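One chain is shown next in structure tokens, namely the form predicted alone.
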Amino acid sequence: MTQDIYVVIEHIQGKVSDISYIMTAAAKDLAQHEGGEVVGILLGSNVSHLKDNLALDRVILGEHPDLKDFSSDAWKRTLLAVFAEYSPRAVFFGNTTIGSDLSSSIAAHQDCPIINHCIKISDQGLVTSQICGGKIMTDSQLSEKTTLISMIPGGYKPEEGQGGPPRDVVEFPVPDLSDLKVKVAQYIEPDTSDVDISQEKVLVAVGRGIQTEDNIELAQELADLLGGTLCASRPVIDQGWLPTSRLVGKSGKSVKPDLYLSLGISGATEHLEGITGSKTIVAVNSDPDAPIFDVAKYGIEVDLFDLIDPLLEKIEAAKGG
């Protein structure tokens, strides 16, 4: 086994997730501890490029048609054999809906221990992982085997995985696809009729603390006032009071607004991968415990409908002055 640490590399249309940089920037602190380099791991066609601005020390390329959108069982049998390759010391996978199922599989079949949503590498060196909804840090050692972890959002910022190019690239010999069992036909984008809420400055974020579709029109007249527009995470967007062109989280869209105001929702995983590249979080909640609170720069806990309406007077009297 080597001292290595690998990171599976997640990008979407051509461009690479935030959450890539995220797990390079960790990989970089356990690294440091374990004395290997920080190695990632590109599959894809024509992705050659996605690499020059990752902070790896080298990177392992495998290109075939059958990789050029996410499949889970050819990425799987590339990663297995990549894996067989190189025997890496640990191996750091995005708490994604593609992370999930390629580490999960993998640690199955590999018979290799997984430590999940790591936020932190410690000073130690110890994978530091939030569990309970963000109430319990715990910290693990790796395993004498091969370690896969598990990464989520808000223990680094995407910048800090930034650099590149790699001072090596290794093209890997893609195994035998020919046999899959399911491949992939065409990738559907959702509707961009509505506004791109990735691209605005001001982004104000309902949750279930809004607690009824008629609340909407607060949040929205708040959002006009900034001059911004209105955003949900999951909850609100399942009910259908918003589209879900305005769904904020890992199965939305990743925002970077100067300013992300946050009513009402309490910071589940999903929710905080899509918020990490915000310039300024502010988090109203009632729960003192939230985990909103532990990415904001500024939280008020406090019921959101005793802060509302006092701060659309305090808005409109400063506006009207």
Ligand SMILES: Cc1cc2nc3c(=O)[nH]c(=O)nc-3n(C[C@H](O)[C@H](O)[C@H](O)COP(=O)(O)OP(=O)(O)OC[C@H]3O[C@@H](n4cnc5c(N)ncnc54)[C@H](O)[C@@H]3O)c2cc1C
Contents of the next structure:
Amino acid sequence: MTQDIYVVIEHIQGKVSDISYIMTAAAKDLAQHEGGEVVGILLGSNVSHLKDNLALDRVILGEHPDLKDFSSDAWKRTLLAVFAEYSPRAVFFGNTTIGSDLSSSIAAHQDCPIINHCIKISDQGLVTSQICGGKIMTDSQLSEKTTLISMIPGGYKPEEGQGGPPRDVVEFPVPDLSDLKVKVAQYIEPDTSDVDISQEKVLVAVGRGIQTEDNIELAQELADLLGGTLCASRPVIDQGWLPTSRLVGKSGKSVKPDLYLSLGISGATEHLEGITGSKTIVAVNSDPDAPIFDVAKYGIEVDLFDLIDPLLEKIEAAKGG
Amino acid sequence: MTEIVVIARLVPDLVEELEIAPSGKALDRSWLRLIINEFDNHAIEQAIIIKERSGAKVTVISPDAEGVEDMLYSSAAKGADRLIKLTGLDEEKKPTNKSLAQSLAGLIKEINPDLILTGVQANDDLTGDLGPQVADLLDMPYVGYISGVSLEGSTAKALKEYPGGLLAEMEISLPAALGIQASEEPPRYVAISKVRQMMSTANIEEISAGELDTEGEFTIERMYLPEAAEKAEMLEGSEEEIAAQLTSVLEDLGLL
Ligand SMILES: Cc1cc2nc3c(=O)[nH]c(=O)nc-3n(C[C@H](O)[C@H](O)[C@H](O)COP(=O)(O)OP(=O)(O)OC[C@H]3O[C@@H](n4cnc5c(N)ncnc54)[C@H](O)[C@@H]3O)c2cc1C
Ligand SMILES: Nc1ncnc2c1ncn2[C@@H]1O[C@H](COP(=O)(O)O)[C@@H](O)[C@H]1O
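Could you please show the structure of the form predicted in complex with the ligand, as a counterpart to the form predicted alone just displayed?
Zooming out: every chain and molecule, the one shown earlier first.
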């Protein structure tokens, strides 16, 4: 085994994803403790230029027409070949729609361990993870074997992994990709007919704490009074109470309003990913330990249904006066 | 007949206070209230939707835990045909996902399904997801972040989510395992009376998980509660007072 730390570079529609820079930053920290180099694995078709802004020592480039779109089957076959050739000390994957299809499956295939939800490499070189929706932290050591690490954003800024271009580029012979079991038939672009919440200045966000579809109206009243727009966490969207265009977070949109007023949202990492650009976050939640209070500027620990009516009154009075 | 297996698990309810065991390296599970992993609930729903649309036999498998019978009976009330409880698990120690995956793979191999559905992620998941691991052991492709599946012959057509609302329509050769992010329709509710009825008519098969490894392959040095770098400034008082304070905050921000 080498001491090198590998990063599986993710890109979508021709653009390197932020998580790739974040993983590169983490890999640099880990490489310092392990005494190896930081190596990126870049798979795709005509993607060589995507390496140029990554702070890597080396890039392993695998290009093939069947790697153009992300297919877990094609990528897994190629990555297994790369690992067999180079035997990395550790490999970073994104805890994302791409990385998560690969990391656990490769861990099972290679019989090597995987540390999930890594947010940071600690000063001691331990892998710090944030689990249980952000409520629990763990520090773990790499195992004796190649250790896979699945990374979430939050601990590094993308800029920390930018730089480059890498010193060396190694072209890797892509293995046989015939009879792929996973293929992309087509992409379906998001519906753009609704408001674009990423451009709104005032957002009132509702989470599972809103309890029923009927209660959405209450939050809408508050949003209207503030001249703002309603958005939501995933469970509210999955219930069909608001359209997908209003989803904030990892699978939805990142927002950057002046005011983000959240009602009954716990603050799971997948949600927080989407709101870090907000200027002022106000969080209403009846659970004093809700992780949303760690990122909010103002916190209110009450039952949201007891607060809305007096709040509507006070705001009306303030506006009228 | 199309065979669908759903792997569903109970996980800690994260709205409760979480405690760390005296070892400092694991969650204290004795105090945890368990609920169905939200995404597994969507996986069950998606299986039932496929069954209603094109016919299938749906088997739900769950590792034993307090409350698992209720979960299995309610799956039956929704339309699941076969219920399996994986028994013989250590109550104190959580098995590694890998050993659980091995045990499940053995069991699922016997069923020989066309499709395995499981939640894309468990909220307490300390390890890799179970779905991809089982898939690898059974030599099936795995695709996660799925929000809708239909079967056409020997192919599953599934919608895979990318950030910002972009979707990819995937064609996946069966047999395959999919990680469900959301079912096409929100998970249905079933009346308690119907669940009760299942308690007397449906049968839960108990199958031993065999020897499971509870030691991870890497060492957790420490488990701890996050220290908030900057905790929010808490607005205190009666609801009236808080409303007044918040209103003046909004005024200061120039929003009113
Ligand atoms: C791959 C993946 C992608 C995901 N993408 C996203 C995403 O893009 N966006 C997203 O939001 N989530 C996403 N999630 C889901 C995420 O993990 C959480 O499950 C979700 O954010 C939780 O939503 P919530 O805070 O509304 O619900 P919960 O976590 O259930 O929290 C509800 C909160 O409301 C509080 N509450 C309840 N009643 C009241 C009351 N009366 N008054 C005040 N407070 C109350 C509770 O204390 C609790 O904190 C994703 C998950 C996965 C696995
Ligand atoms: N991020 C993490 N934090 C703490 N423990 C973890 C983490 N990831 C995996 N584990 C533990 O690692 C062990 C083995 O995982 P696995 O190799 O995936 O079977 C399990 O006991 C898990 O509890």
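The term rigid core refers to the maximal set of C-alpha atoms that superpose within 1.5 Å between the two forms. The model shown is predicted, which means the values in this text are computed figures rather than measured ones. Numbering follows the first chain given and starts at 1.
K.L.:
Fitting the rigid core first, would the Cα of G40 be found 2 Å or more away between the two forms?
P.N.:
After core superposition, the C-alpha of G40 moves less than 2 Å between the two forms.
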